[in-house]
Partner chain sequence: MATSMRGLTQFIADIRGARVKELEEKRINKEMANIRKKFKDGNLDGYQRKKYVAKIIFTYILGYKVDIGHMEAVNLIASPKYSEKQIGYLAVTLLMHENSDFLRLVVNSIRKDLDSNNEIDNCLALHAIANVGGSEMAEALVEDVHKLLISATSQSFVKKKAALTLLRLYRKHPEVIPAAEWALRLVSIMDDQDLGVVVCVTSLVMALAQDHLDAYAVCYTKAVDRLQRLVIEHEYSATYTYYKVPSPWLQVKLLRLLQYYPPTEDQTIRTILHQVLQTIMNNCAEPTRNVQHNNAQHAVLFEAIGLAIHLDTGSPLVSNAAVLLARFISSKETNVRYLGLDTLAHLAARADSLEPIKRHQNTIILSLRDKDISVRRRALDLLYSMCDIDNSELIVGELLRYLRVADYALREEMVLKIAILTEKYASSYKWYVDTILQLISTAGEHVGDEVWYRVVQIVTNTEDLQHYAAKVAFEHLKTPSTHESLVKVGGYILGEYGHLIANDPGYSPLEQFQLLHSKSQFCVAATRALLLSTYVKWVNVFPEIKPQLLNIFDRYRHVLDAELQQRACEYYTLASRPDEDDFLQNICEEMPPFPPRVSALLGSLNKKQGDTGDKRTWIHGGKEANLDRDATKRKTLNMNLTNDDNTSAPPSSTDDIISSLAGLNMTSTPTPSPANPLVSSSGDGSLHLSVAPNIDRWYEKLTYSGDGVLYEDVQIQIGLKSRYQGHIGQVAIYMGNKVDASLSSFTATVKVDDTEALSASFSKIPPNVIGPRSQSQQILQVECKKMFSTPPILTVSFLTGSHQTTSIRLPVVLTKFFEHVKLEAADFFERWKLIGNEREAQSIFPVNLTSSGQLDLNKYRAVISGHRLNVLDGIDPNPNNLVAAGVLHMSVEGKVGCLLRLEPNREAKLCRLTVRSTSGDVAKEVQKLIQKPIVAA
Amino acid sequence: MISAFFIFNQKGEVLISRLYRTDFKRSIADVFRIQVVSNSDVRSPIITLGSTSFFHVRINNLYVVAVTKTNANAALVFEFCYRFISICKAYFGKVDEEAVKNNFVVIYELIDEINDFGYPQNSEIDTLKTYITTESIVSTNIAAEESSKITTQATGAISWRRADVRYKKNEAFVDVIENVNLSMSAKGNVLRADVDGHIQMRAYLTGTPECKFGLNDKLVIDKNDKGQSDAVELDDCRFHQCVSLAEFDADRTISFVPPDGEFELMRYRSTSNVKLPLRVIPSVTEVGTTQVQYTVIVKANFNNKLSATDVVIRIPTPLNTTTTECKAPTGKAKYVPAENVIIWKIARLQGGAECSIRATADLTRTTTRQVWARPPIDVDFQVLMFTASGLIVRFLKVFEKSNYQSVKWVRYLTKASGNYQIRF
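Show me this one chain by itself, in the form predicted in complex with its partner chain.
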């Protein structure tokens, strides 16, 4: 199992170092620094040197590293790393060098609590928060009482939820958030288009409610009433541990006892019938070796009532650009030499609308004549109340012993950040 756990910063300095077993010395951190941090060729998240394996996850210029000497379950180790990151997010809001440095005591407490002799035990944020607090210490009486509760909860059937939750108003919020990834060839063919979605839920419900959740998942729809066209095919999905997988396997209903507060109910992926919200038509011509001319047209391919916000289009310029000239009737465009791109920002783009930009970039002569690699145009945007996969929440039912009424809210958001690319 995990023998050691480290956090490194960008420069390879050790921020957190914890050894769970005696089969390593602290100097193993140097090995990682030399072999991985200082070696820019290494891209693999798992490096095995001799009998030692390093698993690392990069986040915000930090390396979260687990080291093992045994044939550990790699998926488990990575799950632990990602879980650690999400726990940190829950505790400090963000995970970066500064946060780690400011909260190193809590981090040591957390990882000691989660791992026993390198075996991850309880990593439920909700539970952890009950006894690893960032506030001042409560009195010993209460602490004793709490600690007995902790034991029952941690060993109980629903370790993620306390029994005594009370709310005046029972509410549940469901956010369906989708990330669209696209890469389109210069000829306009879609090379790859997929949706990375997750359903985020905030449950403020009294007692121990049992929820049932329904989507327009193709498998479910096809089983019930055939012939409906708006069903979505999900490639794979992953649920929060509160979801009863037995029931899902049996009749594909999603039923669960939600943890208190915010959690990620499920993650899914869809690759078929992806609706692309924005269509980009670039036309780029190189005039000799001294100039490049651009004409880029953007079309919004969705309902007129909706609109895309925060649209940012990055149009790459050659590395030897000296000056550019941009004419954008809608939005603002400017040349950013630090990234070698023209950034065109459109604050709001109504569904069905179309806008364009014309730009020229002047080039200088270079020593070695190199063909411009033509990196793709990158588009970032957000569209509210739209799902690229077409997924819709069909129902959310809450059952509780007291049979109270609850209010449910559903929101949809489709966004692209960094992976919506069009070649030219």
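Same protein, different form: I have the form predicted in complex with its partner chain, so give me the form predicted on its own.
Single chain only below; no partners, no other molecules.
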């Protein structure tokens, strides 16, 4: 599938190169350097020149590139590139030019292990860390036995977990984390509202337990079944490889043998029946050409037992603003000239509460009047124990042959960062 794999820096220098097949020479890297790295007009992540296709992903100051001559599955190639980046982050903490140069030996070991003759192989981080390590290893008499365990894990039915895991206290932590995206018109109409969510799990469980995970009773994924007003509708779901998809299709129960430690169990999107945690009502009036008056009201649309934290509201001002005056009974507000915004920070906003800010921006006189573009108000926040999609965990059960007792924790977090915008 993949004939060659490269990592370039931003100057176009090759840091890592591996040719998996004989249909390319290393000089193919010069083509990518000239056509992509040196060409600022390139926007597409896929470039096809003749019969050769370059798939590239940019991260920090690097290009991660896969090259092929076959009609490869583009989604699979990009999944391989992003999986490689995730593995590097797990090994080195960050992926940049310095990290690649300092760890190039380990990177060559990794790309040889996760790809064989151009076909992706086992890319499970926990498994890779058992036999590709950044620490020195002292050879012992049990090396052969340990090697046998690694082989069994890498080639067995459950390649993501070892069977000899032991814990004194068996615990499972589940975090349902949702990012809310909103675009609201000046008239208060919702132009776009959707949720990007994922379920993060940390499993510290002995042996090879089977976990069963139940979601809402009314959970709709098939588009043909949509239309129920009180149902949680998910547009698409993506699961970790440990999940049994047959059981999920049958009764919406997620059954799996979890990897040891932290992993992403599920990722999903929702565009229907989205509950907006905060309602922002702006009123902006331009007084002639010398002043703009603001009144912004924020309402918390969730239970009064919950609260939003780290609420940051960025209110744009015209480019020719000289001074501002802000009156915020709740929180703190200040004008940031470098960003042309009034930043209003509220440490905690109780559910059902309402707060407001009044501000005045004084403008300098200009010879030619320019129409103010009015960028949208941007809101960041976090709300614990609340989900905008309505997704909830009904139960989490752990089954293991020794029948030990386990402690389960479930936490919900809804947040917005940069994509919760209200026009005015």
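Rigid core: the largest C-alpha set superposing within 1.5 Å between the two forms. Just so it is clear, the structure is predicted and the values come from calculations on it, not from any experiment. Positions refer to the first chain, counted from 1.
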* Using the core for the fit, does the CA position of Y412 change by 2 Å or more between the two forms? -> no
